[in-house]
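The form predicted on its own is given below as one chain in structure tokens.
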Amino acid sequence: MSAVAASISLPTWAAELKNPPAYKSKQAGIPDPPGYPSTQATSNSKKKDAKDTKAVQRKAPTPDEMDTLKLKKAWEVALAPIKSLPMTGIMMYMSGNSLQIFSIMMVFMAFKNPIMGIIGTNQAFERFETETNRTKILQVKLTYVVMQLLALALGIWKVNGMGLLPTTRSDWLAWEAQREAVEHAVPAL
């Protein structure tokens, strides 16, 4: 068995995979590629970072600063629905006014997303709300609801364009009374 093992040796590339060659120092004129620092520079920078983090520590933010930051983040959440409105409008315009599966799915999503957003308004802003900024967050919530209503209006525009809104007199013929004729004309021979 040992003779067979000795005669079948690993190829050099397989042996190098198991035991990689030692790090060769680079030439002085060739820098490392971006994002790939040498092992020596990495070990030095790690030591520097450890010293820097110990030396400089951030002070904790004050409650006013936290309220300001939370309010800024709440405004970002409130204005997020309006950022997707142009793309939704373009997609609705490009899908056409005929009744097809793609148009129906677009209309469904145009109604579902704003309605779910309005229902989940308090959940969307509960992480930003504190006792001191409650009135300011109320303004942000109202803005969020208005933005959701704008998105809902876009869905209504699409449904109207498809002819699914009953806005003409002919859509309500079933509820109109038949007119009584005042006089009758009889054709003569």
The other form holds:
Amino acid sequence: MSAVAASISLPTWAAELKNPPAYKSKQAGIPDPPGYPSTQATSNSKKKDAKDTKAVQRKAPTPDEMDTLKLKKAWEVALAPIKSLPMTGIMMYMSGNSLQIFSIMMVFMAFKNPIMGIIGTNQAFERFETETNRTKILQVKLTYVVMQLLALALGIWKVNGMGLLPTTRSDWLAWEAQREAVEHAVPAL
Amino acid sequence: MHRLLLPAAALLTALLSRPAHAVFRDEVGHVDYHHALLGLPQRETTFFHRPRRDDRASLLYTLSDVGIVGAVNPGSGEVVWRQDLVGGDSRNRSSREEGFMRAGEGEWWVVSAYGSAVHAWDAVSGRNKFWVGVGGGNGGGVVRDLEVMEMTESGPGRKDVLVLVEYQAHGETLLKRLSAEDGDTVWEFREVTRDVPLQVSTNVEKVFVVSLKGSQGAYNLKVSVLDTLTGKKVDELVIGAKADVHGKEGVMFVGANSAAPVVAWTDDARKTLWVNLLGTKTRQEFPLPPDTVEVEIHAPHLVQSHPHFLVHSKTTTGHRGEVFHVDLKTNTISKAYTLALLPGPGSFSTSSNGANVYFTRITEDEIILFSSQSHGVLGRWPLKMGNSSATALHGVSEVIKKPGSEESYAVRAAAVTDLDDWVLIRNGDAAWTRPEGMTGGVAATFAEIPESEDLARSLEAEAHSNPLEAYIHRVKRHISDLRYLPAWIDSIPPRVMSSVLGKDVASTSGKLSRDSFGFHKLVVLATKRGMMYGLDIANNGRIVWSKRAFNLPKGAEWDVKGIQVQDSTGQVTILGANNDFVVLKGDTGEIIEAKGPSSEATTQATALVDTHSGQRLIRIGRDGKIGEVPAYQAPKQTMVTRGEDGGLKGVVFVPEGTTSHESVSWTFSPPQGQRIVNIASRPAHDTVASIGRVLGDRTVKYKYLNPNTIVLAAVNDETRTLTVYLLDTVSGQILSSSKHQGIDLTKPIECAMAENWFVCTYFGQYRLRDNTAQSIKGYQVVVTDLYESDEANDRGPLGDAASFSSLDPVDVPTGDVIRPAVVSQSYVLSTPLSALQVTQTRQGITSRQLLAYLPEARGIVGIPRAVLEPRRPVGREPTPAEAEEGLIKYHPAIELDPKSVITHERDVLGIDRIITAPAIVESTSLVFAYGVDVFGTRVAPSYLFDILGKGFNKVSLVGTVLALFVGVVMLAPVVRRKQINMRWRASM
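Given the form predicted on its own above, produce the structure of the same protein in the form predicted in complex with its partner chain.
What follows is the entire complex, opening with the chain shown before.
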């Protein structure tokens, strides 16, 4: 109610803010600046409005084609982790093996990203999954997991390089017991 | 997890390899304490002397029974200067050499003689003026007396020194006159007579050498009269009838340098006193008071003084004095007056002021001043010796006649008391007390401050009752503890203030209580004179109590063989060699039980052993014999003792019915020609934090941690070699041995052992094996590490076995014994080390330091273990892995960093032993050193990583927190208002 009253008393600019005026068709001969959304809008509207014109040039993809496309997209997603690996590897190599905030954060990210990725595998491929390409997507998923594991391996390599993995004898030294003597002697000199 | 620590640990060790600051400036006097002592002043070698002729201020000089010569400010009791006449080798200190010390009136130097050396010292600064050795080429010369010649031919300004030397080996007597300027010999007087030279004395014209002529037990006094200018013998007088002097001890006194020097002696029964005026043939006889047991004679030392002397005769219950005058014209001695017999011990001392001679008598409760002229009392003061009930044994005094008022005197006397203190009594009041008895420490131990007895008792009661009763008891106890709450609350503000301002917490009225860091402990020190001291090491080494254990006969020393503290009861047990023992309370010094020493030394050593009835401190008799003991008291361990042939033996106890008898399980005899000079074993508290050493490549070298090992240093006198043996004390097997050549056997050889390593130090000179053109000479320290195997990650032949037995060896290719892998390295030092000790911490995590006394630098050094590392790479730079481990390149010489000297600027003399104990905080080890001086400190070899240092600025920390708090309080309303405003604006 109050909105109605307000709309009555609203100034024009305010009313236009809520209900923008109709799009004025541009005058012929004046091209839009590049990137101006009107072209997009027109093409979109054309796609929607004048489907027939488009249909002449490109047919709507068949479900098979859709599957292939989606599969292709899914492969891209699956292989994405490995593409960043060289970069990460170089950065890790460069950051050295000392314990600094930078290398600690990097190690943390190197572990967090693959693990989160593996946990979120299904979500990552949800949009590419259809009834028909399920088996193929499964392969992709497996590849994705392997790639994430590769990234994880890089992280482990880094942690190992930093000496944080208990792989050597010295890491278990604290749990080794001192050999007890059976007999005892006391110096009385 | 552990891995994560590793780089940090490596970093830490790398840090530690740098020389650590031993002491920070603000810790001086806070963590450390030092009693700069002289030793017990002797009657004949202590005097007041004016070091500057025209300055009336005098210093108190003494040469003590432990061979320290020094000057003390009589006003404050502080040491002005000290010199050690014994030198670095403390083994000589126990041999009780006779010392002499004299000063010429009005001269700026003092002269002392000890052993076979005569030293002249600058009286003000203590610098050495000259030094003359009279030992002769082959030694054997011993100084028997020392005098300053008052008048010489070259005018009154110069005084010379007379030294009487005896060469006992060829019966020669030598009197030397030394120029006081530079110690040059002016003349010598030699005599080969097999007489026993006693003393030298001089009056204005003649020099008298008094000696004993005759055979053992029946001597005559012989006086050789010499010319002062040439030293030629003028006359020789034999005094008295045959054989009236029985020995050196019978001659009481030879008057020195007075106008009429006398010689006085008594018979064995102390019934008669004979006096002879030197230079005459007659002797005069005076009867001594009945029941006299000891006689002393006091006379002035100045030529211009009246020739009067005082005979001080002691009976078992009292003492008296008789004053004699010498008539110079008729050469007769007459008794002037008698000072009445007073009960109790007392002492007399002489002081002369120009011609006047004063005698000061210190009795149990008074100090009385007499003139030598008449028996009139010039001054009398009641004696206030503080709270101690000590009585003066002997002393020196200085009498000043107050100007202005007639017959008014001031007297100050420095007296040695029967509690081995040196007290200065100024007009009857004790001005200062120096605990000189703490010199000559023979045993010391750290003792926990006992918990209050009530608490201990109620805790015990709670432990033995049923849980419910115990709980009720406990609640009741806590409720009753509430009455201490107000006092505790009261104590909070000063505690907080002192903590914030970094000041010391004032000790609560002398009450001893433990602290949470474990720094507050007691040290119980026993000395060779039979005194015991309790020191509070947290309060600057304050003496909490001092007690005499026994009255030892003259010349006897308390030979303490074992000292043990029972921390549960707070009792300290001290076992001596002569079957004597003392059990006392550590916190009060109250003697619970004691038994005096017998005449025969029966105990060779003691050991703390485990028996079926708990731990016991047992005695080991001569030649390592223990004898039969009841089965329940038989030690469960093998005992390692010295055998009769100088070797070692292991003794086990074999039960036989209700008794156990000893049985030798092994013997170790050093090879022909070798004798054992030093034995070191691992300390009783030797916790090992890690059983291996992590190398740079993360592999582990396992330490050889056998608790049953000792290190033996044996020398061969003919070949001058030192052999260091590592012995298994259960089986007696030699685990390792090493031989060092070119050893100087007169220099001390010492070893110390801890964890899996040991060090030995000696003086050596030898050619290098691989380069014979090069030779090494100097004080060396050899450090040896023991590992289970040469290889890393290898636990040796025993593998992962959880236990091992030295008697039941496994099959190993090397033989029947499992020998450790040995890594050894030697270093050269610029100075000798003695009294080696290793720091101890609670869990052994902190790296170790080797503590040692530097006799030549008069300090205690803490050498970090990382410097003394046998694995330091030789001839090359360390690899990165080695650098990570903290290894630095080997360099043969260890430069002792002055910063690692834990005594810093203090002049610590004559340390014989250093003991260490862990504190509750891991970083810190408590150190206590004794011998002549007493020094104690705390060391943190890996820095204070678990407590805040004094440098931590608590004021700025608290200030920052407060400022932040104020800022938050002030900004809070502003922020709240802003947030509310934002809410209201947000509806747009």
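Numbering follows the first chain given and starts at 1. From a predicted model like this one, the values you see are computed outputs, not experimental measurements. Between two forms, the rigid core is the largest collection of C-alphas that superpose within 1.5 Å.
- For Q178, the Cα coordinates differ by 2 angstroms or more between these two forms after the core has been superposed.
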